[in-house]
Amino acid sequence: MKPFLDARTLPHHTEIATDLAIIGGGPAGISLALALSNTPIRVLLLESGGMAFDARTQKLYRGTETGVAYLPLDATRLRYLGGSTNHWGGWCRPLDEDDFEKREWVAHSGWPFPRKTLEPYFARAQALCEAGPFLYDKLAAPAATMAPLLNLGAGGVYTSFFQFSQWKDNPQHLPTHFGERYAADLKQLANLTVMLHANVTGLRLAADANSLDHLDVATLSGKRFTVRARYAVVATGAIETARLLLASNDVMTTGVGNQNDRVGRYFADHAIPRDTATLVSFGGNLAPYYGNNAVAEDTHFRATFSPTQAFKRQRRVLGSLVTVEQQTKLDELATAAVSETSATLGVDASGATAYSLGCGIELMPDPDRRLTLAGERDALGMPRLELAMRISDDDFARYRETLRELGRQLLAARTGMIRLDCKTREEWLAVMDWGSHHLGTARMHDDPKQGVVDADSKVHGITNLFVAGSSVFPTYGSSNPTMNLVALVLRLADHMKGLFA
């Protein structure tokens, strides 16, 4: 088994040839590196960290920020082997076919092929990330055994399911950390070399800028040297990749793929604004697989409440997941109201329990909210990178249309009610949180004057350069995105076995 090489014992100006070279050592560049084992490519993976957390190479992502409050963009990533599974929660969901589509209700929709373009990947990618059979919204029937799920009457909202990454013969359930997982695996392939602490700081262009040429590659003890590849890919998040993009300017000014003002607009992350309405059942206790990790068929599971994609597309709403939290006590309006809504619909609720509601919602594409290159520079000499936050009203209105409907449907079925909490954007901006879901920054579209990268990830203009992860996505789903964006990099490395070919 061969070890990693540290980047920073190579001797100055060392020039590297290879075929591939990935950059970054995320979920992304690691799937990438084991779909491509068995295959004469012969690839180097260039990772920022080591195995470990490291606060010095942590502060390469400090940023600014202006706008709506948002997340120290040096807290919602960790740059060492394994990048952001080394802190994810491990919940996993599959996008939704209509997240695929073109609606002319949806700005800047549709992405360039339909969800079942994904779907023969799904599976693997799902193994990968160790979340159990591929079950999902076939959990109902299992979980109905254990306890009845929350009747709903008729309507556009349903329980849906969340699997959970579970770390293989981890007695802690902790989410799969790729890094530290597959570190043994990535040392056993014969066609990989992985870089430890390695920095690429330029994707220099030739001077045609058709294609790339070499990449540039520091390390914060001073080293600097170059790797010349074949091919190359960014797996580098949508932050890091916006910056790498656009940082690289010295033959395209504007920055590479940035010849039509594209590179680091469509930011966008899930909003995760707390206590926004309140659940309450009739019945008593809902089933405890709602507000907790539940097992069943090998699968770590939690139900949540979506919107259908019927309901989506007939009431033009985006996608949402809406989590039961934690068990609450109604004050004496609320306890008032659930008295006579209930004696109104014929109801016992003398044993009725109330809960807070917790979500995920999708953002409305928006080309401003975006990332630009700062005045400042990080250790290493790049530009560091200012974020333009914004989340509009219409965003939080759509979330409510999908919360009045499930209230509709509990009273339809006559058991529960909701009381929506937010009303004003002030109050919804006192609870917001984010995912820290980094999405679309180098969005993938087949018109380059939409978009960063093509159909197969490939940077539009740009022969040997493509792009790997969440920073593609067009369109952002309300799906978590590390599953998804495994099944989009295996997807890219079947391209890449066919161009080596």
Second form
Amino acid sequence: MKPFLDARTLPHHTEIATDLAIIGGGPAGISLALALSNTPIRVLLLESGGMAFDARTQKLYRGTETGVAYLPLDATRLRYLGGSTNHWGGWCRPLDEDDFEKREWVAHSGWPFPRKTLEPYFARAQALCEAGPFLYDKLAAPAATMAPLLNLGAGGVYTSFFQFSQWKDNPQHLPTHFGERYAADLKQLANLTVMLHANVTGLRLAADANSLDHLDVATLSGKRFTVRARYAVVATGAIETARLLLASNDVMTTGVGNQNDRVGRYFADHAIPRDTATLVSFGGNLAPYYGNNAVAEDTHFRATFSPTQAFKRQRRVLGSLVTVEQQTKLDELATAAVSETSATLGVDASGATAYSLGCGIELMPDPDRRLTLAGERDALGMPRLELAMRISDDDFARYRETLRELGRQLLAARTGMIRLDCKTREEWLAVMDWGSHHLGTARMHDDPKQGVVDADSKVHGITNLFVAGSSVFPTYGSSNPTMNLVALVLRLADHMKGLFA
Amino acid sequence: MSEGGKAKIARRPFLGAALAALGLAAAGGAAYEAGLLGPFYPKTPYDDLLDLLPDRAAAITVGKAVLAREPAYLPKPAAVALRRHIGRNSLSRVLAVEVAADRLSEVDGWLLPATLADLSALAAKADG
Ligand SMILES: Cc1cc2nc3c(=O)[nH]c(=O)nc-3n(C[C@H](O)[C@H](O)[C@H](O)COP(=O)(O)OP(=O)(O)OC[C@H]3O[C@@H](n4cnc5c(N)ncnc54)[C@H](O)[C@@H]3O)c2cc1C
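Rather than the form predicted on its own that you just supplied, could I have the structure of the form predicted together with the partner chain?
Following is the full complex, with the preceding chain placed first.
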């Protein structure tokens, strides 16, 4: 067992040399460190926080916002070992094939590789997330043996399945908190040093601006030191990754990797407006696995509704998921609409049950939804960020199209009907919420003019600097990011092994 | 509960007793419960269409919401269009085809087959 080091105990101006520096100990950084075990690569993981929440450290995450209301930047993530998995929901689902494709109706879409490049890594990513066997839509059959699925008939929306992270042996059945869960495993790794309370404040390039020379590191207790690494991986989450790249502007005045003004742009999250629709099931209560998690085949799962890839293509909509939330009461008009419609369709709806619906909406990539440096500085002297948040009417309209298809299918199958609760922009914004899935600020693209990192997650133009995490997602899909970003990190680990071979 | 409510409930046994006296207790009770003796609608020029609606009271409620967004609604041309559209088909057949073809109307957000919304509007208009 190798205890974690506390950066506050280092002598001033220490200089540390290592093969690989991983900046950030969230699921991305931790998964990378674990994947590089049993290699000769000497790895140093630098984590800003300690083992638990600390208000002063958390304050480093503060920023400002303009535009559409968003969550405060210091409330939508956590800054200690394990990162935001210390309060995540544990929802997991792999991205779809078309999430990787260039969709001609989605400007700036497409990854530099197809889904099958990532597929070999899904099972291990799933295991790290402790989400059970990799089943997803194969759960339809075991779910149906528990209670019938809602018959949607044929159409553009189908019943999709999410699986959930379940922290092994956790008495509260929480999703896996990567820091606490894997601390003991990290301590076992002979090639790894984990340093807590170590904030990287600068990525310092060599004078020719082609390679990373060293990292500036600081503690809140006032220590400053330097790390020299042959390679470094920024794994600080999509918001902080943009800050670190932009604020490191001493050699490249626009910031590291920002020669084409891409860093911080295309920021995205999943929009999750609440109560966007009401679903009435003519046949009464839906199976419990719609509104809550259920267990089958050794995994916790939940059924949702998603647009098929064919429907997305045909109707030019983006990814989304529809969740069943609470049971709800119907007013006089709603009761009449249900009564009239069911009677006309020849269905007995005397026991009909109504539910509010939630959702997760993929946004169009938007270069102007972006993070920039603000004037104010944090306790370590780093400039804070300003987020310009945007969501377009098209984003809402496309999702509404999918909801409408769900409603159409229910009528066709004579199993239910739907009310679309939001129409105007004001109505959507009034129920707006966000998933805290930060995406896209250091997007991956083969062309340096269009992306910050290449297909190997290496920063364009810098020989030895990489980015890990959902900041590199060029298009987002509607699946929650963590299991996917861990898969991407495992692929990066293989690439790293090749570099050191 | 209001006095009116009490009075309503008190009527059922009375009606039941009256029907029993006529030897129609079971059938009469069932008919009452099923609403066959329910609300009476005066004759209208559109009864051929409105009779297609299995739940006229509900249709009127829905129709009022349709009319609220169509203040210039004219029942005569609407009825002509509906007759032409439905033709000799059963209403359920017409609605099934419409749903398959995505011909839906939104009534206060509720997605209905378009013809059902149109019939509801007519029912509400005919009701005054
Ligand atoms: C409330 C909530 C619910 C969520 N639910 C889900 C869900 O159900 N499913 C899902 O897939 N995702 C969910 N997410 C998102 C998920 O938490 C993130 O996708 C994931 O944590 C990102 O991992 P990461 O390692 O890239 O970044 P982070 O988790 O943000 O970790 C970054 C790490 O870097 C450290 N760090 C930051 N700056 C520095 C620095 N300068 N120097 C050194 N270290 C630094 C931080 O302390 C942190 O430990 C949720 C997020 C939130 C906030």
